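Form predicted on its own, single chain, as C-alpha cells, below.
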Amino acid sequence: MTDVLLEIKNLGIEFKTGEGTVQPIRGVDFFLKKGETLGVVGESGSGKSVTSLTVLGLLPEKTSKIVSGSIHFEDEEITHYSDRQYRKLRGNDISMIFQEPMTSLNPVFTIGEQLSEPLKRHKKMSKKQREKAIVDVLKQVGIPRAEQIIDEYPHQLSGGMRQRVMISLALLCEPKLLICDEPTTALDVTIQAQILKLMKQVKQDKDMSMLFITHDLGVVAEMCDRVVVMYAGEIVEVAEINELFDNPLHPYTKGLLASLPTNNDRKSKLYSIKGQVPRPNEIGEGCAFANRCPFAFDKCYAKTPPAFSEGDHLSKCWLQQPEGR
C-alpha cells in the first residue's frame, strides 16, 4: 500500500523482571495511513505506550527485546535500527508528545534552549534563525508572548501552556508522524479541549500523520479516523471511527462504550468492566478477556481467537466466527 506511512507486523516484545521474562506485547498488527490519524484505545497495561516507545526505539536495551514482527516507516524497515540512526528518525520524521509536560520538560533549561535541541540536531541553522523559527512555532500553537517565554523555566508556566510547548518542541520540523501518547490526561477539561482543537489544526496544516494514544473514547470520537482496541498487549478490533461506535463487535469494545457517561444516566451508576487487566505473566490460553468476558464459552478459555474480519472491521473475538460456536 503506496499510502502507508507505518506499518507494524506481528510484534512482540520481551522484557526482563525479577519474576522472569514477561512478554507485554503478542503479535501487534496495525498500519497507519498517511494524512490520517489513528486511535489506540485500552485501558492502563494493555500495550499502548510500550507499542509507541517501540517506534521510536525508546525502551531499555538492557531490559526488553523486540522477539517477532517488524515495523516499517516510509516502506523501511526500522525495526532493528542503531542508536544513531534513531537519532537521526527522532524529532525529525518521528516526534512524540508525552501525557506529562512537567516531567518531559528539564527544570533547569529555559524553554529556548530545549526548543533549540532538535533545530541544533537537525537543521542547519544560525542562531538568530533558530530562535525566529521558535518564537514562531510557539506562536503557531496559541502562546502568547513568546518572544519573552523562551527565556523563561518550566515552572513559570501554567499546566496547558507546558503542553504547547511540547506540541510546539514537537512540530519544530516539521515531521511526517506525530505520536501523542495521551497528550492531554494531566490537563483539566477546558484546557483539554483548547488543545485537541490545537492538534487538529496543526495535523491539517502540517498534511502530518498521527498517532494518537489514549483511554479516553471521547478524545478518540474527536481526533480519529481510524481506531485499533488494545487488550492485554494484543490488538482486539480494528475499524473506522464511525463503525466502532455503531457497531463494535468485540465484548471489550462493547464494555469500554457502554462506560462512558451519558446526560440520562446521571442518578444511576456508571457501568464498569468487572476485574482488570492481567499482567503478562498471568496470560495463559485461551482470550485473554475471558475471565472478564460476559459472553465467554468453553472455546474461550482453550483457543487464543484470530482476527476475524467484516470488510475493514476486524475483531479477535470467536463470536464472529463465520459457522458459529
Ligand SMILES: Nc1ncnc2c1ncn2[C@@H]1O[C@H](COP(=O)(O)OP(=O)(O)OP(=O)(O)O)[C@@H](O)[C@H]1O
The other form holds:
Amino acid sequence: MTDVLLEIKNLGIEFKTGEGTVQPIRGVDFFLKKGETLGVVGESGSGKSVTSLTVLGLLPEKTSKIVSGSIHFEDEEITHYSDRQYRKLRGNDISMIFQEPMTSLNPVFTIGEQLSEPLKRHKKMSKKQREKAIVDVLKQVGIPRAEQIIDEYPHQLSGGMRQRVMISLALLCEPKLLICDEPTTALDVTIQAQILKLMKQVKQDKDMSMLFITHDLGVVAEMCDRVVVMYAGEIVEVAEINELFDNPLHPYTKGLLASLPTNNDRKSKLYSIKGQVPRPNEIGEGCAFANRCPFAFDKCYAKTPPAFSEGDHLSKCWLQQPEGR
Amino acid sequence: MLDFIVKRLLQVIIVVFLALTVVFFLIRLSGDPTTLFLPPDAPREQIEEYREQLGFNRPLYVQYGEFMINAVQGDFGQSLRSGEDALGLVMQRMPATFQLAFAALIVSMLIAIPLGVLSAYKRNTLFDRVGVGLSVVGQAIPNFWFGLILIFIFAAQLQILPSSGGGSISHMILPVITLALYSISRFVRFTRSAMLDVLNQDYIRTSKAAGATTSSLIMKYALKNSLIPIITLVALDLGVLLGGAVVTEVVFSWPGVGRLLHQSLLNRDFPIVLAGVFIIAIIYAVINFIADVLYAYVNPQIRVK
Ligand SMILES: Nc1ncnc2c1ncn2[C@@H]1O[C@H](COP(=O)(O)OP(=O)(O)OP(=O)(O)O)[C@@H](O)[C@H]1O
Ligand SMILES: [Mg+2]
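Form predicted together with the ligand structure, per the form predicted on its own context:
What follows is the entire complex, opening with the chain shown before.
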C-alpha cells in the first residue's frame, strides 16, 4: 500500500441549500499512486471540484458535510482533521491550482506578497531568502522579469501569466500532491498548450503526483496516466489512459470519446450526448446516466449498478455484468 | 489622473452653484423678511422704504444675478439682524461643527468596522443576527429623539453629563453619540456585507489553499479589499455628518454651523442661510472629491492608470 499517496473511499458529500439538502458526491472511490498523474473527467456539475476541494478541507464549513467515507493521504485519515491540521497540509504537502486565473489572485496585494504566504506558513526563511525562493520559482515557470513582477499587481498580468503565478504559488513548498482543477479551461488555446507543457515538465522535475481535473479528454490524453470518469457525483469508469481510449466500457465514456473532434473526419457532425447532467436533487433510484443512455434497459432504471472490474479497468454499468442482462 | 481631477473639480463647482440657486429661490419664494424686522404696526411707507434699502423690491432675477456676482467674490452680504459679515459668522462656527463631525466619524469607525468584520466572520450566528437587528433599529431611530432620550437619561436623571453647550470633552459626549448612531449602524451593515462579499471571492480560497490562517484571511487578505468600498462610504458619511449635524446641534445647543443655520432660517436672515449653504455645499462636494481620490489610491487597479 505504500505506493498509494491519496486514497478516497466511498466519499459522500452533502450540501445544505435553500431548498433542503443535496448530495452531489455519492460513493466516490479512487486512489492516486505516487508519481502518477490521475485525470478526473466529467461534464460540468459532475462533482469534480467538490471532490478536490474536500481533499484540502476547503468546502464551506457551515453548509457542507462529509456524510460518508474517508480520505487517506500518506496513509493518514484526514477528513477529521482540524483546521490547524489542514493548514499544515495546505500549500505544503498538497497544493491546488484553480480554474480561474483571473479571479484567483488577490487584486490589492502584489504578486510577491501573495507568493510569500506559503513560505511564511511552512518554511522558516528570512525575507531575503523568501524573495529569492519566489524569484526562482517564477523563473522556473517561465515568467520573464521575475524580479519586477513580484512588485506588480495581478491586473498588470495577462491570464496566462497569472496562471503561471498560480502554478508557482502551488510549487513554492514543493508539494507531494498537486491538484489542478481545470487549470487551462479559461485560457486560449496556444497559452493552454504552453501551460500544459509546463505542468508536465514541473511534475517530472519535482517528482510530484498530480490530480488533474478537466472536462477535456484531449487534455487528459496529453497529461494523464490513468483516468477517473465522473458522472453526476459518482465514478462511472476508471482505467489506464490507453485502455480507456481503446476500450471504453461505460456508455457515458463512449459518448465523451465520440464527442471529441477528430482530424480525419472533419466533415461529419460533432456527436454530443443528448440531455444534461441531472442536478443532485433529481437523482433517484437506478443508474444516474440511464435517462441519457442509448443502451439503457429496465434494470438500469431500477437498480444502481455496482462497480464491475476487469483487472484494473473498472466500470459501473449493468452491461458489464458477467452473466449478461 | 490630472484629467480626472479637473473633471471632478468642475463637478464641485456645478454642485455648489446648483445648491445656491435652489436655496436662493426657495428662500425668496417663501416671502421677504422685512415684516419680521419691523414692529407689526409699522406704516406702509416705512416697510417700503426698508424693502428698497435692502433691495427686495427689485425683480427676483436681478436680485439673483447680483447675489451670484457677489457670491463668486465671496461676498454674501451682511446679517440682516446684526449687520455682521454673513460668511464670517458662518466661518466662526465651522470649528465647532468640524469637531463634532470628526469625533462622530472616528467613534463610528472605531466601533463599527470591527463589529462589521466580526459579524461577517460569525455570519448567521446569534451575535450576527443581534448585531444586524440592532443596526437596523439604529438607522431607523430619529436623531432628535435619540438625543432627547440621552439628555433625559444622562443629564436630567443621572446628572452626569451636561445637556447643552460646548467647550469641554464632557459637552461633546452626548452629541457625538447621537450623531454617531446612524453612521455606526450604516458602517456595521456595510462592512459586514463588504466583508461577506470579499470572503466569497476566489482569491480568498487561494490564500486559504496556500495555508493562510483564518485570522490573516480576515484581517489581512479580506479586510484590505473591503476597505475600498468602506473608505468611500466613510468619506461620504463625513459629508452627511457635517451637513446633517443640524438637528443634533439644535438639540444640544451646540455652537456650530447647523444651529446658526437653524436660527437664521427662523429669523429669515437670508445672507447667513445662503453663506451657510455655500460652505456646506463646498464641503460636501470637496469630501466627495477626496473620497474618489482615496478610492483611487487604495485600489491599485485605478491607481496605476
Ligand atoms: N457550496 C455549494 N453549495 C451547494 N451545492 C454545491 C456547492 N458547490 C457545488 N455544489 C453542487 O455540487 C455539484 C457539483 O459541482 P462541482 O463544482 O464539483 O462540479 P464540476 O464537476 O467541478 O463542474 P465544472 O466543470 O463546471 O467545474 C453541482 O451540482 C453544484 O451545484
Ligand atoms: Mg469545477
